[in-house]
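Shown next as structure tokens: one chain only, the form predicted together with the partner chain.
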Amino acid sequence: MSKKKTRRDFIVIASYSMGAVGAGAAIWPIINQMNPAADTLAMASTEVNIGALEIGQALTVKWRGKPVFIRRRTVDEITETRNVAIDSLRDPQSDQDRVQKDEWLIVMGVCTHLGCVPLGQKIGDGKGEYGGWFCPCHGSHYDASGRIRKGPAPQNLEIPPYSFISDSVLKIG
């Protein structure tokens, strides 16, 4: 028997080949469906009234279905965040490029080691080392800015899209 390669070897992987994609042809419609459905895509965005937060106030709002962390943010705070050298942090970014006004600060309320929510929003919750907020899960903390200080977390809380549509409302999404 001679190992030269026959016209049969070629008809064999062209088949196997051909049910190989095949079957994955197959299968693929039965991983898709496990993605997001349209109706979980189509994004709504929320509107918040944020009139009647006074300075040093928070509000948590659903977006999503995810909490958005919205804090106006005391002269203190503001000033600390702008104070720590960004080489120091684990995810480098500088207060001002994490907000549109000083005071406003808006990020995603969900714990970016593990998706937890942290806690700082209400009143009596302890706010961590840093000032900002306290995940109990693993203990990541965040300073007034949202940006991961210790702890497992990796990143920086997320910021969502928004805007101000007025000096009172914020749309977000």
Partner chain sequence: MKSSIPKSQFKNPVINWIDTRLPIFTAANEAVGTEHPTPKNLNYWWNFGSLAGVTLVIMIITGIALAMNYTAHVDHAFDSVERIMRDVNGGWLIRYIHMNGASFFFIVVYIHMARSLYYGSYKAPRELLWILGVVIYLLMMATAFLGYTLPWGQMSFWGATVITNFFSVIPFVGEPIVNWLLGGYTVDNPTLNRFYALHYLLPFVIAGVILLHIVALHRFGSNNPLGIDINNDKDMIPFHPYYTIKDFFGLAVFLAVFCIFVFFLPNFLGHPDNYVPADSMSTPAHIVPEWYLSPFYAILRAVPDKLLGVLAMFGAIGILFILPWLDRSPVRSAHFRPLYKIFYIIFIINMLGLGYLGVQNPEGIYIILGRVCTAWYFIHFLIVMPLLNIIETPMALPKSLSDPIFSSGSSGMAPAASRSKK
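Based on the form predicted together with the partner chain presented above, generate the structure block for the form predicted alone.
What follows is just the one chain, with no partners and no other molecules.
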């Protein structure tokens, strides 16, 4: 027994289709608002010209609204950080694991204790007891590899994702 298609069947199918389209149109803005904003996507990565930095100089840039410390380390700083006994560190990590090129150190400029910005980037700033950075808020001392050496900070300064596009351009993110 075959069912004859009627006008009513067409109206039911059309109304269900319109309801589905309407539901999709109502739900889409809710789903779309969960995507990152355009200004956030624009800050997903940044390129920095590091060609002008001399040995021993530092630069601070913003990435994702946070400071990133870029330091072109001296031979003495590299040697000193490589001679530290790894088992004596609170957050054991070798200097070689923290850098891609020996003279360049790139770390997030945010103390891992309470999120302060440590001193040590500017000329005249106190670099702490280990020649890196010093967070005066609670007394955390970092070495020239960004490793925590003294104070309440539980971890080393974070290493952001980065790559060298050329000898003079660094891409963060």
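Numbering follows the first chain given and starts at 1. The shown structure was predicted, so the numbers you read here are calculated from the model rather than taken from an experiment. In this text, rigid core is short for the largest set of C-alphas that superpose within 1.5 Å between two forms.
- Taking the rigid core as fixed, one finds a CA shift for I165 smaller than 2 Å between the two forms.
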